[in-house]
Amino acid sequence: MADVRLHPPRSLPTYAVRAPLVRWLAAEARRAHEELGRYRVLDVGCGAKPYEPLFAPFVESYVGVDPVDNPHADLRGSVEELPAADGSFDVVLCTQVLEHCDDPRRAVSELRRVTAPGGRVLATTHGVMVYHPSPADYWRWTHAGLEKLFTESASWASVKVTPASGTTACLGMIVSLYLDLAFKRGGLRRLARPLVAATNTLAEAIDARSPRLREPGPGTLHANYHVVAEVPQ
């Protein structure tokens, strides 16, 4: 799973989420090093820590926290009640967690609390996605809703919300998810892969030709959003 998350193939139904996420995290890991030097990372909802290799060359420490018993986690706790001291991490990573948490406002407040002055929170969550309880699935956002969530839940130097991919990629993801499901039920899942890959390739190419499809605005759909919330010095 970790390798697929670091190198998502176009045949992956959620390619529109996973591929941009890896590129964004890799860029943010390097940028944090350029601006902060070697830094401390807290990975909230870390799972198997699939993105640790992107940060490993630049960090002083990489700590994972999960709300469940997880052999990969260093700490156990929920995003709404993080077991860490105030300002103890320079970069706080929270990927695909907010849609599952009980209280998003409290979660964002906690992410801010454990981030050191001059540090930043890197968060991602869905705009559009099929219902996927694991164990719960509560929330979806627009770019405006996420900006409101962050700015009203804590104090920041800046909050930047960007779509991970464009409207056509989002539509392609939905088609791909149901193609994959249909072929899986027929016992022919591997035959769906070239169709999914072609769908994702075409959707990405269409979005690349139109800024109006890539940027949020009336009538657009986005599968995922990336948030950079910076803490004042």
Ligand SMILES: C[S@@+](CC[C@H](N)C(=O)[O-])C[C@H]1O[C@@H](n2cnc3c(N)ncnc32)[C@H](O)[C@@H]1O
Given for the second form:
Amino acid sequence: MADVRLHPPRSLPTYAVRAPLVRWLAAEARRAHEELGRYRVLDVGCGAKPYEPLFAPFVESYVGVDPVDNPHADLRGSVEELPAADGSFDVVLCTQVLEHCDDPRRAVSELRRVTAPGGRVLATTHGVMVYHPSPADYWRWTHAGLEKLFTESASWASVKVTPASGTTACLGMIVSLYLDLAFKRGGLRRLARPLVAATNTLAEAIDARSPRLREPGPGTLHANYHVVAEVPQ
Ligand SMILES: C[S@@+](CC[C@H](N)C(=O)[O-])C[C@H]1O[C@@H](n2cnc3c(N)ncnc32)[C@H](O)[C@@H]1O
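Structure of the form predicted together with the ligand, please, following the form predicted alone?
Let us now look at the entire complex, which starts with that chain.
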């Protein structure tokens, strides 16, 4: 599973979420090293810590926290009540968790509280996605809604929200998810893979040709968003 997260194939139905996510995290891990030197990471809602290898070359420590009984987690706790001191981490990672938490405003305020001066929160969450409880699934956002959530829940030096992929990739993901499901029900899941890979490849190529499909605006759809929220020195 960790390998699929780090090297998502085009035949993965959620390629439009996973491939941009790993590229973005790899770039942010390097950027944090250039700006902060060796840094301390808190991975909130860490799951199996799939992205730890991207950060490992640059970190002083990498701590995972999860609210459920999770053998990969170093601490147990929820994003709304993090078991960590104020300002104790330089990079606070929260990938694909906000949609699952009870109270997103409290969650963002906690992410900010545990981030050190000059540090940053790297958060990702869905715009469009099928219902996927883990253990719950409550929320979806637009780029404007996420920006409002972050800026109204805490004070930051800057908040930048970018869509992970474009409108065609999002539509391709929905088609791919249901193709995968239909073939799985028929016991022929392997046959869905080339169709999903072709759908994802075509969708990416169409988005690449059109800024109006890639940039958020009236009529666009985005599967996932990436947020960088920087804390003042
Ligand atoms: C979809 S998984 C994402 C795991 C990992 N961050 C990733 O990107 O692969 C959602 C994770 O959020 C955790 N989670 C759910 N509700 C949470 C909450 N209120 N606070 C913190 N983590 C939560 C789950 O236990 C699970 O590990």
